[in-house]
Every structure is written in structure tokens, then in C-alpha cells.
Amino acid sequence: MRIKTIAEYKNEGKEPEILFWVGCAGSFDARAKKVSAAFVKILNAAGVSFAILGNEESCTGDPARRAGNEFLYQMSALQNIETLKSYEIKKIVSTCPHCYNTLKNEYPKLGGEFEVVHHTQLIQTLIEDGRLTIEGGKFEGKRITYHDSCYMGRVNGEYEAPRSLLSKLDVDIIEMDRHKSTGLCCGAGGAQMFKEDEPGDKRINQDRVEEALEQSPDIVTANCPFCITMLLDGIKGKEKQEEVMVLDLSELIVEANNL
């Protein structure tokens, strides 16, 4: 699947309708690749220009960020930021709910201004404008519970648009207990994601993953390669992984449509 980069738009003398900035799990973690894929898949059937960084892409730098290493981070953040004006770049989608954060709330600050978005609005969006369809039947009946990201949810107020896409697909959508505003988090926000767990807690992704089955899902769902990582372990720790699935919105959109 070979995706134009925005440097040969440029080259070309044309503009991309959007940036898509593909993000380091999406870039280099075999399972967010397939999430990166999916979403490519949409945006071609929704005849979408778009570009990418390629090469000239680095880590938001997040991580850093919420590590501690304020110094990285910023270092990181003013290349990025340098890199995406030079290009003129006015809109960007990104399939990472901690990369859509970053890039919407806090490059401003060192400068960035760009209308930024997740991937869940912009399908949502493309829905609405009718360009993107969704066909339901794939899943009639099946029980999906929905996981809500902190960097969507809490932190960004976005809760409606990930469970309109799911509102069309026929599923039966079966809520967690806590969801939503009081929704838990997976366990790898903070940058908690690359560091040993403290001795004797238990794994916060642990709870999540036993709150999702007690809701006898055959699909769990969520917006963020973090939280895929996560449940995807927490469910493997559960040996439940041959019964239930853990997919992104985008996957089950892909499914749906065929694509």
C-alpha cells in the first residue's frame, strides 16, 4: 500500500485534503500498523486526499513529556512544529488519541497552530457529508462493549463519535460500568506504557479487561494503540483471547464495508 508523502504533493503542485500523521505505534507496532492500514482503506473508499510525513515524521514527543523530560519533549515538539509549517500543513488526523492531544492542545503553545483531529471524527464526519457509508450486517447481534481512552474521553470531552460509528454497525453495544466521564484508564497513560509495573499492584489493565467481561462481549473496542496493547494483553492474561476480540473502530468499519 504506497501512501504519497506530503513532500511529493508538493512536488506535484497539488494539496492533500488532510495530513495523516501516522504516529510511532502506528508506524513501528505490528498491531498498530493494521490499525494505520484500516484507516488508509477508509479514507481511499471515502475518496480523501491525504498525506504523510513519512521520514520527516518523529515522536510528538509525549512520551517525554509525561515521563518528565521536559527538555525532549519540547526539543521533539518545536522540529515537528518546524517541519509541519514548512509544508503549510492546515489539517491533521491522527489514529492516537495521546498523538491528537499533543498536537491539538499543547503545540500551540510552542507555536503549532493546526485544526487537528482523531480518526473516530473525521469517519463520523465523512459519514455525514456522505461520503462514507457503513453496512451494519456484518455484526448484527454480536455484543461489543467500547472502550473510552482518557486523551479522547476525560481529557477531551469526545465520547459520542466512537459510539455513533458503532450505532451503525447493528451491534448490540453493551456498556462497561464505568464509561465514559468515569471510565478507567487501560493502564498505559502517563507514559506508564514503558516502565516495569511497582511491585506487588495489580495491573490496572487487569481491572479494565475483568469490567469489559463481565459484559460477556464478543468484541471489545477502543481508539487508542495504547489501549489496544493493553486489553489485548489483559486478555491474554484471561486466556479469553480465542473468544473475544479486541479491535479498533476502524477495523470493524473495514470488516463491515469489505473494504
Contents of the next structure:
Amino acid sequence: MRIKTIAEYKNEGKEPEILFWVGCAGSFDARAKKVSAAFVKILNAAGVSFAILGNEESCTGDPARRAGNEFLYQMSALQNIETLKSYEIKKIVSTCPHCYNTLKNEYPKLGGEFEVVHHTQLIQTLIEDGRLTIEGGKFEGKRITYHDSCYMGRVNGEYEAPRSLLSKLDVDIIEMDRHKSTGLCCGAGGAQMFKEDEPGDKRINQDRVEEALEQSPDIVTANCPFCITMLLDGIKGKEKQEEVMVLDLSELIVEANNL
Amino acid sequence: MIQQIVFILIAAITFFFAFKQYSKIVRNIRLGKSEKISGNVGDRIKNVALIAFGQKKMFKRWIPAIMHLFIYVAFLFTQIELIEIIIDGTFGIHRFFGDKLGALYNVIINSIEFLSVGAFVATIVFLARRNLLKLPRFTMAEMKGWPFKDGNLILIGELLLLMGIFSMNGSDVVLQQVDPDHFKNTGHLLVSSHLGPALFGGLSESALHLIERSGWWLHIMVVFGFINYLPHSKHLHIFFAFPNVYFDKLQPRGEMSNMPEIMNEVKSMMGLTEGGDEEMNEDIPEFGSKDVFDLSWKNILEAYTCTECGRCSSVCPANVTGKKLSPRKIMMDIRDRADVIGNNLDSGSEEFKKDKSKPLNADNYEDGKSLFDSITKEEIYACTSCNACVEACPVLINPLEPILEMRRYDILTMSEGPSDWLPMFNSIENGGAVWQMPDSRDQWAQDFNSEKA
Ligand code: SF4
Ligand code: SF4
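Now the other one: the form predicted in complex with its partner chain, given that the block above is the form predicted alone.
Below, the chain from earlier opens the complete complex, with every other chain and molecule after it.
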């Protein structure tokens, strides 16, 4: 299935099951684009009809808002809400916890009420509904640790969906000391991604990667494009990129199912 | 008789000063902006029961939680004894409840004794933790000076209180043998029935009387002292934790407070307002928070509730990697600033009037300072908004909110902030993405489609 925009669906007089909110990272960042593609493969495999906004999508405004720039946030957000409403969107899935949070928790105050899910949650529902099966085996014996993103974990209380996907892959999750509600931030949130750090002893992602490497994992998984960037940078800093992979959960599933 | 008069006088003075001090704090909290926090009474009461009363969030760390629980429950139980002391002191009687509650009295006093032993052990451990082990969260920069002394003082007060209780009960047990008419039988006491005879057995009756009275007075004087000391201490949380938990905003954690003024202005810019002409603000608007006046009253209540436990800072990713940001310090700075403004207002001094022709009050106040004098930009811009501090706080304080409000002030009102952010702001404004990109937003999808084809 090729990826279609919502405008194309409308032209055909059809309605997709769900809108895939790709986000800035998923659209432009070289690493995150691979996650977008992986997720699309999963949607196709499960026979989910979905659309993207394409060039009508713009930044949710999360980084601007958390940087303190409310004007810019409101401009972005109100524009997006207008677009979403004009296509009568009801259900949205996002691969980015920051987009997810803003769409779900912040747009309602501006008049945008949608049902919003994160891709790990949607995949879990697809499995529960029998629309997708995950082939175990591929990762058997691999040491995999999972890094909770702040915005899915602590902020939105979703600790289980990603772990349940991992357990379907027949892997033993090796937990870091700080996980679930005490999971350490990757250092990117609050618009830190877009500026230099304040002076300190070390970078936050360095601290996190050191903790992950203590578990001598083969793979570090995450569910956020910014976490993935930060973890990858940290692992490169330790020159471990040959031994340790940093992957989104959807990429593991694509691997496992040979999609 | 003289004892009675002295007691009533001291009690009256204590409550008079306490009333003044607590009123000042309430006034300081109201320096903040009014914000209506209501609804969901059921959830609120449940939170108070579980989190304030039941200390649920303390139990993320078991060992300190259990020790703290001993001190806390001992404190609650001692209130019964305290009521008795106040009745006894006022009417010149001895152990008023002694023959009124029957067997229950013995159970209550024994519970207090049992809990007091636990509290005693916990107090010693807590003192050691602060002074010998020097736990990192108790020795960070913001804990130097008064906060350090405060932590120790209250623990020493606690020890004095326990000494008072045991010398009072211990000598009482011995006196029950000597002068059973005056000293009602309390039944067997867990600690004092052994400790009393061991320490005070064989002393003369007058010496025993002296010890019993000294213990009694020590107990009540420490309590009176506490009541007036608390407003200057992190220990205010024993009262404020309850309203603070009750007035939790109960909104999703991921939701930053909306700014309707800006939303409406942007809506009218985009032609989204129905009915046209919205009234535009004529003054040069100030957004975000520069000072306690611009924070919500709830932020200030939180600042006064802060226990200075440092659980927030010990999990803050910025703090643990050596950045200057410490969420605990943010809360302490807000409280200290509210205290300073309150004291200046009470001074009535001309120098704090913004408009010299009007009386000094919260609306007519200027001292040339703000929160930015104690909280630096380096601190507020190091925050990742990860919510670890919010999650960790045992009394539902949210240090992230004032941090973000101060960012709003700096960015929106002052047009300052990290210059690194400008490209991101510009890209969002002009290109709808956080990065300036040559490709169109759907390029990845086009690539995907052509790969498939
Ligand atoms: S939200 Fe900010 S202040 Fe709180 S723990 Fe995270 S980085 Fe630290
Ligand atoms: S804000 Fe909460 S966690 Fe932080 S020091 Fe104060 S009471 Fe402790």
C-alpha cells in the first residue's frame, strides 16, 4: 500500500480508519524517518487504512510552548486544529510522545478534541484484536533494555504497552536501575534538543547511556524519536555503536516479522 | 493556682503570636494570583486520605518512610495527650482522662510510649543521616545555613519532647505508689513502668514531684515552642500538606496551563473569532511570572509546604549531571521571596511604595527585586520538563510549573532566552517544522511510495 494523504482520501470520497501524525522528527530526521517507514509497514501488514496530513501538517508547537514561546505554540496549534477539523479527523496515532501529549492533553483547551494514541498502544491493540501477530524467535537470547520516554511514561502513565510488545518478541527485558516512573530523561525534552546544555559535569544522555551499558545490552529500545537521537549520540560518544543498536519498538517488529 | 495562672498566660501568649504568624503566611500565599481550583471533591478527599494522611508517596523509599511514619503517628497520638495537658494545665487537675476513659486510657498512653520509642530511634537515625552520613540530598548548596540548622533544630526539639514525656510518665509511675490519692493508676506502661523505677525509684517525694512537673512543663513548652517555630521552618508541612494535597490541580501532567489572552489574540489574528472585535489589551502586556505576584496562590502554598526533603532534586536529570538547577531550590526561593515581600509590607516603609502617594500594599509594591534575583536563567533553562520532580514529591508539589512560568516571562515579556532557540522558533514560524529543511514535509512518504513501486 502506498502512503496517501487525507486530501487524496477525501478526493476518492473515502475515510481512513486513522490519521498518522508523523511529526517533525518523523518527517525530516534521517533516523526517525526510518521509524515512520517501519510503522507504516506494520499498519499495512495489519490492514489498517490510514492517511497522513502530508504538507498540511506542521509542528504541534510542543517545543515552542515548553521553551516559553506561547505565541508560537498557539499559532502552530490553532492552525493544526483548523486543518484537522476541516478533514473531520477523529482518531490520531503518533510515533512521537511529544506530539502525542500535545495533541491529547493540550489541544482540547484550544478547541481540538481528538482520540489520540501512541503507536506502541495502537500496535498492542492490533495484536489484541487479532489483526497483527508478532513472530517471536528472531531476538531470542538477545539482551534488550527499554528506555521509558518521559512523555509516554511519567507524563502519560504508559509503562506497559511497550513492555508487552517486547515480551511478545520472546525477549527478556533487562531493566535499568532507573525505569518506569523513575526512568531518567534522555535530556532532549523541554526544548533542550534545540540548544546547548548549561554548564555541568556531563550531558544527561551520557549519564543515561552509562546506565544502559551497565546492563551490557545488545539492543536499547525506545519509543520516542528524540530519545533515540540522544541515546544514539551517547552510545557513539562511548564508541559502542558497533555493538549496541538503538531501535524503536516498531523497527524490532518489522525485523521480527520480516516486513 | 500560680501554676494554673502561669499556664493560661503562656498558652494565651503562644496562641496570640501563633495566630499572627499564621495569618501572615496566609496573606503571603494570597500575594499570588487568584486561581479557582475546585470540583472533584471526591478525588480530592481521596488524595488527602492516601497521600497526605496515608503518606502513600513516601513509600517509594521504604526505610525513611517507616521511620518518618513513626514520628508522624507518634505526633498524631500525642495530640490526645496534649488535649489532656491543656485541660490539666487550665483547671489544675492531674490526668483528666485518667479515670474517664477507663482501660482505653492505658491503651492510649501505651501506644504513645511505643510510638515514642520508634520516634526516638528514627530521630537519632535522621540526625545521623544529616550530620554524619551527610546524605547528598541534605547537603546540596541550597541546604547551607538556616535550612541545615532548621533540620537539626526540629530533631533536637523532638528529642526534648520525648525526654519530657518519659520523665513525666516515669516519675508518675513511681508517684502512683507513694501518693495514690493524687496520682491515678495508669496501669502497666510499656516503657515508663520499667524506666521510671529504674531512674527515679528511691528518690524523695518532693524530688519526684519536681521531676514530674519538669517533664510536664518541658513537654508542653516544646509544643508551644513548635507552634511558633513552624512558620519559619520546613516543618510547616505538617499542617500545609493537607490543604496542598487537597488543592492539587488534578489536570493531566502533560498539560501546561493555557494562556487565554494569547490564545484569543492569535485567534483574532487568524480570523478565527466569532462576532469580530475582541477587545485588545491597551497596556503593554506582561506574560509569565517575574515575581510571586505573577504566580498562582497555589504555587506559593506549595512553596510553604515544601519539606526540603530533596527527593525532587535527587532525581532531576539536570541536577544529577551537575547543572545548577535544583527543583527544591526553586521552591525554597519562592517561599523566601514571599517572606521578604511580606515583611517589607509589614514594615510599612515608604521605600517599598510604587506610587508614593498611595498606601503600601501588595498592589502598590516595588522593591526593585524579583524572583530572577535568586533564580537564575541558567537554572530555568536547564529543565527538560521531564516531570521527575513532580513524580517524586511526597506532598504533590509541582516545581516544573513555576520554572515554565518564568521561561514565559523571559521569552514573551523580555524577548530574551537562549539564542540557540531562535532558529527553531523561526523555522516553526516560517516553515512549520522545528528545523529549516529543503525537502517538503511529505518527502519521506514519496520516497517510501517510489521504493514500493
Ligand atoms: S522537570 Fe525540570 S526540574 Fe523537574 S526533574 Fe525534570 S529537569 Fe528537573
Ligand atoms: S518540592 Fe517536594 S520533593 Fe522537592 S524538596 Fe520540596 S517536598 Fe521534597
